[in-house]
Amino acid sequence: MGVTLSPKQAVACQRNGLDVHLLDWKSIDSTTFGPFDGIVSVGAFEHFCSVEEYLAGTQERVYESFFKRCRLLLPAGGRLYLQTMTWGRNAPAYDDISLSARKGSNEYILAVMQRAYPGSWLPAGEEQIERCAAPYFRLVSRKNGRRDYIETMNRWDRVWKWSPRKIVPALKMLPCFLTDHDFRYKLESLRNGYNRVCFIREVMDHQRLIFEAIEPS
């Protein structure tokens, strides 16, 4: 059973036989679908925590509660797999962040990204994961997959680079230079790689943290 906020994406995994839901999770509680056996996390919980949250300091109220909430949905050794981008050790201040930074430097690189795909702010590390799950959940696993994550987008690279099937996106995608301000932002991230260039500078990190429920202290 999945959740997604995209009403497209349910759209899709219904019509493929999937049980998928338009939610959000902060929505969900125990009455709602009923238990469950386990809970799988991937590539949402770095979307939780707002950039206004962050500034109010907040962040970790937010990943509590997201923690709180799984809890209630699982049995005591229940397991909760979450896999998310983190800053890594090289992520610059948030105030350094800046479009008038020199151009190629890790300050500019995230401010282009920030207008590219505003809305998020990453969590600090696996720590702050850890502390902020720790009185509901026990880490029983971490792996870090920031090299995994290089290569699958140099392998998306290599699939799209020379594809026929890169034109139509690229058409639907004309009329955005009318209609959206920052949407040069979103071409010169994609253009010049700029996800993958944080990975590799480890100014973003990657982590897949496995946890299991404890009983209420």
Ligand SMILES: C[S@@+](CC[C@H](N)C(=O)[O-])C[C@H]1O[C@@H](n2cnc3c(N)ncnc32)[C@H](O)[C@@H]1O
Second form
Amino acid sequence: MGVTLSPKQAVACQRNGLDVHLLDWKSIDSTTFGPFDGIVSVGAFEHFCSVEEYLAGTQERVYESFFKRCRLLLPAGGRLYLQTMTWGRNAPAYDDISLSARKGSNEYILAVMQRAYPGSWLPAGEEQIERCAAPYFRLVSRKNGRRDYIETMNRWDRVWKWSPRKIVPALKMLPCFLTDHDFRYKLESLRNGYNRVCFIREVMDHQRLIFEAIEPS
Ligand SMILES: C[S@@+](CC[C@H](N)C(=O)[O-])C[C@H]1O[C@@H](n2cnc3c(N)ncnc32)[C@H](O)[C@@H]1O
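Now that you have shown the form predicted on its own, what about the form predicted together with the named molecule?
All chains and molecules follow, beginning with the one already shown.
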């Protein structure tokens, strides 16, 4: 059973026989579906805190509330697998991220990515995540997936190589390109592989964490 905020993803999953619901995790409690044996979250946690929440100092409250909710749905000893991007050791400070920064710098690349993919602020790192989970979960396994993610993106590049078959879809995107200023940032980010650059430069990192639900104290 899965939840997503994307109507198109929900429909595609349902069409393929999956039990997927269009729901925010914030609206799920133990009465929504009942308890679960385990929970898996892949590539969603990094979207849970908005830039506004980060600036208001409530990032950890968002994460604590997620762990609390997951704990309510699991038995003691039940496991939560969490895969998420985090900021890396070379991430610039929020105030330094700017489109006026030197082109190609970490500060400039992140400013472009914020325009292309607005709305999220990443977790600071695995220590922050572990701290927020601590009242409900104990960390039992941790793996850094940064290099795997770079390899994944290299392979996506090979699959998505330019071919004449892509002319029609590309032409369909032309109106967006001409009218939506942020769409240009998306293209710039994709064309230059900014996401991959961030992983290579350790501006972003990637964690795979397994937690085990503890007895309530
Ligand atoms: C970048 S996608 C990755 C998801 C997954 N790995 C996949 O391949 O589909 C992020 C996912 O997180 C989901 N998501 C983000 N915030 C959510 C929330 N508050 N409640 C439920 N789903 C959420 C989005 O709907 C989206 O499906």
